[in-house]
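Let's start with one chain on its own, the form predicted alone, as structure tokens.
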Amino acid sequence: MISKEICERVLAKAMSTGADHAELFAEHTDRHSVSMVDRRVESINDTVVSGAAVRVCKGLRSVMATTVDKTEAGLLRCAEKAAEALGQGNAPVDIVLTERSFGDIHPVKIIPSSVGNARKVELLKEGYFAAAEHHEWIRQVTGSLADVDRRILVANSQGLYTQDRQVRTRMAISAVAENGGDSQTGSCSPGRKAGLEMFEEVNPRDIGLHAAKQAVTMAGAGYCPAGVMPVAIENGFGGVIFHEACGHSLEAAFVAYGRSQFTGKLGQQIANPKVTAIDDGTIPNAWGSVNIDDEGHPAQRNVLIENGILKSYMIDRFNGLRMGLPSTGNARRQSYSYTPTSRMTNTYIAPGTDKNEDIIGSIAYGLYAKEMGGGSVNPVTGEFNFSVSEGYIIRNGVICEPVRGASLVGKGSQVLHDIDMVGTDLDMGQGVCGASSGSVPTNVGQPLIRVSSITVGGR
């Protein structure tokens, strides 16, 4: 992408006013998407993101400049602007880079760009029409198939020169069902850090059926009663409750500044002993995985909570300096135009030993949250509010009628203690997480869990 020799000269220019660290990040990303609505292909889009960023640091000060001009002259101008913004001075340095390869643990069999639009439309139609033709209540279906081919380069003044290629594929189907004038939605959007071979594992028809069945079920459901009760949260997307309510509070972007409910609690009991939580960027071909993070650090498996004890945070280089802790391979950014910071990759509650039937059977009256939706959280206090996309009432240990309009309200530090049963069947769901460094792909996951007591909001 950019030669090692050019990178050396650019970094030297960036360091010229006395910085103690300089970094060059360059990328070329091709995005392709096909979308359908009203039973026809609505659009086929191609987008290219190409540019570079030069970041310089001195102590806990950081300045970043960006450019779309990746010629040597353009990069040198960008480095000069960053150096000038950091401070005045004259500190000539020699930069010697050594190329490093961290390997590829996420092999891609079918590069999406090698496949024509006709095949992609065919795959999308399978999912779309499976949803559209599922039930007479289905009124509208939208669908998309997107793929990303991201090539990045990271070089820094510590001598690192490395490159990586990140290919991802995702299909999303959303359905609207109407019953008696009342509309409800259902959705399904699996993705992988892989090419179109994803569909050897995931059937497009199953994606459409999942979305449509959820919409029809919720359109025929009554409203959820409100109150404090036990809740069983299913695997896969159920993991969003840990991601939002607790995961963000374990990112160095919040911890380093004391804006986290878990600041200063390493080694302390912060959860029920049944809870072990992990962020693992090394899972082969998982949606949130990377070979290297956006600072060039190799991906890691980080145990965040072990048997209820806080063991680690998710840390990028810059915030790690403030904390006195090394990077954990969690520096991420949407593109070169965003400053990287600590972010999650594949974050999940590890499998426990409780049987699913015992978890459901232990609840005399409560809620079964089959699938979680969106929500919000305050990382400082840990207070959260999440919608339940698909929920059911549990009576006497039996899953009964579906209910809609449910939400879960609580505090992250408390819900960790209230998770008192953890099943064995880990699964993950795919999402896109937005924060200060933009939107990045993340996996959320868990087995079926029981929260002994939580506030359930209803209509």
Contents of the next structure:
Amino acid sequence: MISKEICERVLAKAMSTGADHAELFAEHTDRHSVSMVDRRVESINDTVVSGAAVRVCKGLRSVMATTVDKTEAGLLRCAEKAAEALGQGNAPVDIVLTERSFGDIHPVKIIPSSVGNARKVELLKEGYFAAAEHHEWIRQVTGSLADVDRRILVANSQGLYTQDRQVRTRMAISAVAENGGDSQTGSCSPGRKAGLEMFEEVNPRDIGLHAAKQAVTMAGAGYCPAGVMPVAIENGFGGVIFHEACGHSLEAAFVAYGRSQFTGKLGQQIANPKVTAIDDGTIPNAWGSVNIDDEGHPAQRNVLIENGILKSYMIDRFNGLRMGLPSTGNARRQSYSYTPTSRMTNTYIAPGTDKNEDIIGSIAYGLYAKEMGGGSVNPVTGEFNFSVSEGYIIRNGVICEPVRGASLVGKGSQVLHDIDMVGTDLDMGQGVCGASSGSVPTNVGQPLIRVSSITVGGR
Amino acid sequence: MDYSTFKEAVIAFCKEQGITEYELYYQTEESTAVKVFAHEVNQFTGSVEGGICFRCIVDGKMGYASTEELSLSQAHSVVLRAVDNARCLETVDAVFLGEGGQQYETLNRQLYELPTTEELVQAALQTQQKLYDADPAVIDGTTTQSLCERKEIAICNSKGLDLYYVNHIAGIVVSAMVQRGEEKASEAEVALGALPTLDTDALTAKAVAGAKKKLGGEPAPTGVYPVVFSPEAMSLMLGAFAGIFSASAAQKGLSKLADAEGTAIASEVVTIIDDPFHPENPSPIPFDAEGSPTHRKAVEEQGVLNTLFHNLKTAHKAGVVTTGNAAKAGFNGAVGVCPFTMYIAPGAVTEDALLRQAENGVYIDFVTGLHAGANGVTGDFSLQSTGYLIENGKKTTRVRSFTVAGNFYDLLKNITAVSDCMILPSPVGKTTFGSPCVLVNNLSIAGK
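Alternative state: the form predicted in complex with its partner chain, after the form predicted alone:
Full complex below, order starting with the chain above.
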């Protein structure tokens, strides 16, 4: 992408006003998506993201400049701009880079950017029409097949020069079902850090059917009652509870600045002893995985909470300096134009020992949250919310009628103690997480869990 | 290569390929931001980003391709990719390139000078000091950011359209963090405009008061109550459900307002305006993403829907003229629709009178989780909230960690009063949403 020699000259320029660390991040990304609505291919979008960022740090200060001009002259101007914003002077610095490869633990078989539109349309239609033709109540379906081919280069003043190629594919189907003038929605959107071979593992028809069945179930459902009750949250995307209730608050972006409910709590019991939680960027071909993070640090498996005790935060290099802790391979950015910071990769509650039937059977009256929507959190207070896209009432240990429109709200530090049963079947769900460094793909996951008491927003 | 060279290369290549209907949309943003933490500048960002979006009509279909890389190879590649993409489309709706309008709003507003880096640094440092000085409860964790941006947009197409817009934005973002005992809370506030004109005393006081207000409180009791939404909370609600006013969504069956023009969709105390030139819109662009002139419109007047938001394609399908609301999510997005400055017009009663009218209920000053807890298709919402109990017509106990649930289509019809004081909080994406206080009958509260 950019030669080692050019990177050396750019980094030398970046260091010239007294920085103690400089980094060049360059990117060339092809993004492609096919969308359908009204049973037809409605749009195909196709864009090239191309640019670079030079970041220089001195002590706890960081300066970043970005450019869309990746010629040597453009990169040198960008480096100069960053260096000038950091300080004065023109000290000669000698940078020697060594190319490093951290291997590829996420092999891709079918590179989407090498496949024409026709095949992608064919795959999307399999999913789309499975939803559209599932039930007479289905009134509208929207669908998309998106792929990203991201090539990055990271070089820094410590001598690192490395590159990575990150290919991701995702299909999303949403269905609207109408029952007597009342409409409800359902959706399904699996993705992988892989090419089109992901559809050998995930059948597009199942994606469409999943979305349509959920919409039909909810169109026949009444409103969820409001109140405080026990809730059983299913595996897969149910893991969004940990992502919101705890995950964000363990990111160095908040912890380093005292803006987290868990600042200064390493080694303390912050969760029920049943809870062990992990962030693992090394799971082969998982949606949130990377070979290297966006600071060039290899991905890691980090145990965040072990038997309820806080073991680790998720840390990027820059915020780690403020915390006196090393990077955990969690630096991420949507693109070169965002300053990288600590973000989650694949974050999940590890399997426990409770049987699913015991978890459901233990609830006399409560909610079974089969499918979750997204959520959000205020990391300072730990107050979080997320929506239930498919819920059922549990009565006397039995899952009964479906209910719609529920949301769950609570406080992270409390809900972590209230997770008092953890099942055995771990599964992951795919999301796109938004924060200061943009939108990045993340997996959430867990087995079926029980929260002994939580506020259910309904009517 | 620069944009004008790139543009010439694209036009020449279109000619060579026999493509006669095409458009180039160019957008670039040059921004600087300074972040201050613990009285020191800890982050400085100077960024240049943007690119071009090429689209063309092939066999009656509109194909798109975009790039941030302005090179000769990309000048050819975007054309070939857009043609290939167009050929795979199956839509039957007629598509159009804009021919522009007779008249564009001339903007009297002069572009203010953008601050220098030093001015940004000083503004961020001084504002942060004001936060600390405002109250002894303010602690480290408090951050201040000053920023500025120059944005340029140009559209040119084979119909002869050739438009250019440039805008400057500067501002200060503060996040005050306060502590009482073990409990911490924070509140962010934004002020946009030329830095010397900004009232940073008011900004910092508001952020600190907002953060302190968040300390303490208990869940509201579960039940069904009259609810008063503060201007900030109602602006967030309007923003979350603005999509129901999109003609594009309505024509796809994704909004219940399809064919509702001329019918009552809200209580008669509710009027909703979209005004691109409202003085508080920081980016008053005179043309939309298709080059049509933008203008003020009453979307809904005294409860009756006048119009949905249209672009050329949705307007043609509906047999009306565009409302000048064509919009793109980024320079590379497909043309959709979006309001500019959308607000519920102020009513005649004071906020106190509104509270008296509610008598006993809940006052909500903040809702969150809108991206997941508000369903634009069905109108259902269930949202984490904070606020006060209303007892005997007055705000009393602080309440938090509860939810408010209902349906936005019903909510519009159940608004019984609108206060006389409207505010427009900071923009959400391309749009600034605003509202006065509104009183809604009977919403479900889940708390304790």
